[in-house]
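Only one chain is included here, represented as structure tokens and corresponding to the form predicted on its own.
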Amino acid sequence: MVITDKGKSDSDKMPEVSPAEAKVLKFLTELKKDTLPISEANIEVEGLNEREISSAISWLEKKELINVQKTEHHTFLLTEEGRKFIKEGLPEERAFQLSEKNKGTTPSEIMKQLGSKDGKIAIAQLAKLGIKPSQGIIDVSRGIGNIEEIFIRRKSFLAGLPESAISDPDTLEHFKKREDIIAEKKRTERTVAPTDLGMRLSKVVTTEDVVSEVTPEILQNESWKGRNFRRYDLNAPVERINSAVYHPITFLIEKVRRIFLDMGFTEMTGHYVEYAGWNMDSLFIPQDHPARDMQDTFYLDSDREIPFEDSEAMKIFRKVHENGIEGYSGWGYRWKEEIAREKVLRTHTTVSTIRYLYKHKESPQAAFSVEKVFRHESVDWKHLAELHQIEGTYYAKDANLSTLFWLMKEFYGRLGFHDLKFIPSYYPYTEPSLDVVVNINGKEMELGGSGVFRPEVTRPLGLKEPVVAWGLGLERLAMIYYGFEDIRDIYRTDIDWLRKFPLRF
């Protein structure tokens, strides 16, 4: 509401403003012209906090009483990886020193001394500096210029952040191209100045207190007497309030669930923590398979028993691995129960499929799940350590390769993928095995795997009919669905960023 010095409404000539807006407008119009525009951060109004000032500015801009200019500021900060490099030295610097000390070294020795991740970085960065392996030897004497000065400059840059990002743009560009060393933070600054309309309004508006809400207290103590009441215009524009919406990942999960449920599938659930026996052995994966390595799997150091363990199932796994089944040989090694009882974070949801069918042996069965799995991965633009896996399985007398093709075409078609290819592949628990490749804008991309479960997996558990299954990573699907180039963007928590997605079924 606009309250003139005469105490009456001037709303027929000027926009209405709230007391907070009037205070901010008064502050701006009383400033000297050479101080305008002024940063929002420098606006101080008695009785108003930072949030109230920000809200008043937004409303004054909407009412064309002030002009607002927005400037985006970029700040570059060190990540945990960057701090490690300052403390221990850059990988390329450490590899350089190793080669210098030993009068030459090998890539394998660098990988051994620095570790796989830092070793690969070091070899790649040295190659860019002109130091490439020659006959299997990395000789630092063949580098270009004074390489040690380059290392000093790079470390000084990291130690000087965020200021050095401005003074050394060339090194900034270098580190922007390297992963997980510096992080970019964006901040938007608003500078404001009153418009001519705002200047005119400030001459008649008053910041005196008005009654904006009639409460029992002001009626009882009669403090309302002699005060002005705020008028409300029901046709005035109001700030949009965004209601709760699905997160992009939750939206996709619900979309996939609806597809499966509409196809007549039953949803199954599993457990984050599994015995290796269920996670690996049940799928006829031998106990010395590379997939069991600490490099690929999260193992849990705990003596706590898992209540859903089935000792009879363990006996079945032992028999199959050691001796196989009729018509099929096993692995022929001595199966160890202590290995099968190791606890892991499940590496796939196929374990849920096997347990579900073990408990539901009557056919036909059509089941699915969309749940989290865990992989001991180095997180980068295309890998996550914690992700979702979409699982679909069909157990019936008529389950065969043709059935699998039809089910996958139907499922992927409902997701919007109609140009599919099925390429022979290998999985230790299916035969035949297939990868599903889709054509997106002329480019082929692998989305998931599929196959017919091997008899060594199904028959020992009492499953008399064939079982087909397929699956894909939900996050990889999300990258295509939302157009992401970095899989980590899927889990951003920026509200404005999340609101831009039209999450409608």
Second form
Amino acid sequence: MVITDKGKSDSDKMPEVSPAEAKVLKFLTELKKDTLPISEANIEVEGLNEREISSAISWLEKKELINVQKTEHHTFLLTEEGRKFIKEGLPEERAFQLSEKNKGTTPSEIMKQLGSKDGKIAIAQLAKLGIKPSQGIIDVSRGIGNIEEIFIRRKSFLAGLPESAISDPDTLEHFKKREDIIAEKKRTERTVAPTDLGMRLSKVVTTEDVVSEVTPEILQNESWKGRNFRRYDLNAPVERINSAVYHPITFLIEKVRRIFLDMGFTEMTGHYVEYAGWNMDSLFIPQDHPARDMQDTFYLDSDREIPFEDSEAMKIFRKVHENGIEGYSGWGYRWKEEIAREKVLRTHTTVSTIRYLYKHKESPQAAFSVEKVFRHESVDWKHLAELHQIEGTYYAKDANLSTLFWLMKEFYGRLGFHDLKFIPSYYPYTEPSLDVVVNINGKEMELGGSGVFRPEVTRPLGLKEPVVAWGLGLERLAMIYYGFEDIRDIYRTDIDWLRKFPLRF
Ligand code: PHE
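Mind sharing the form predicted together with phenylalanine (PHE)? What's above is the form predicted on its own.
What follows is the entire complex, opening with the chain shown before.
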């Protein structure tokens, strides 16, 4: 829009208006004083439809150029049900006619003829009019007053809506209490009048045609040529927009994935529900190992089959557990397939590694995953029952402890943690076993386990070279990465807190 030079000092402080707003404002200020305020419905401006006028009014009000008064109007309209009753007659009327025709009727006959919903209404309404069954018979000749007149009044009320709601308030009250025949509709009427500021602005404002939006059409047909453009205030204050960012846990998962992908690892995926056989037996964990206890592992009571063919693998597990392999004695007990066929929520993603290597026996292999595992833990500041593991394996002729050290140093180094320590540990499936500890600001945090798989794990599956593997806690890592004191913080969802982490790649 264009503000003319007239009254420049004044117009400097004046709000800007769009051409549509200018037109509406002009219309209002040109009206005779005694016609103000005017109802929105009576505003007619050339070139503007109802919606555009309505939007212009809202903007003019915001800019304090007009005063707007709102009045609520209630109107009553017929519902679908109401329309049906006009056509078929009200239920009470139909029941009345039935009784009249048969010289008395019964409630069950009414229900039969009208259906149970309308039948119930009819009986209740007749009762209100004083017609109640006596010895099981509804006889309308015992009614009080002229009942038919009431029916006519009710029907003409329905047919006469919305006006009849004003002319017959008694019947309105009646139908308001009945369900679903009439519906109340609220409409807000706005009446408007220009303010002093609006009056002054309308004198300097022009409604001249301006280009307010540059569209491809305007550019193509060159119709913008010779026209004025709407002015934009580039310094106008705007609302702050919070754009989408990553949740801290998603961000860290993504970061970890990118590191391993960059290092040439292949991503593995697995399954929440696993056979105990793969989760444990494949890793040479004896069937009476305490970790298999209900205390630590969630067992599933389900007959659903897991859709993998595992009988070959189960045979292998039995052989290793019962008899060992050449040079290694095994556990020497009777291995039970039922135990291996129990279903568990996987307690670690090392099960994915084992499945992966079983399928990819040719070396070298480098694979990783960042996936969820489940443990029967009581949740506290350092423990979760549902957590992610950063799992990985390197299977190659030259794989050894140094490779493992190097891989861990490289991985954590890329996340910014350079002070690592490996301490001797124990896992039934690795030898040696090492736990990874990170030193951060003088505090040590244990991040997970690692090691070289025992021959009892690798050889029976047909893996001929050494395999190094690790399973690291993602949430523990998140604690030190973000500086959380409590591991549960990672799963917070309140938006104000999350906005403190503007995480993007
Ligand atoms: N699976 C072990 C755990 O859940 C970690 C681990 C993985 C240890 C691979 C050694 C080798 O803690």
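Because the structure is predicted, anything quoted here is derived from the model rather than measured. We call the rigid core whatever largest set of C-alpha positions still superposes within 1.5 Å between the two forms. Residue numbers count along the first chain shown, from 1.
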property	result
Rigid core superposition, residue 26 Cα moves 2 angstroms or more between these two forms	yes
Rigid core superposition, residue 462 Cα moves 2 angstroms or more between these two forms	no
Shift of residue 186 between these two forms at or above 2 Å (CA, core fit)	yes
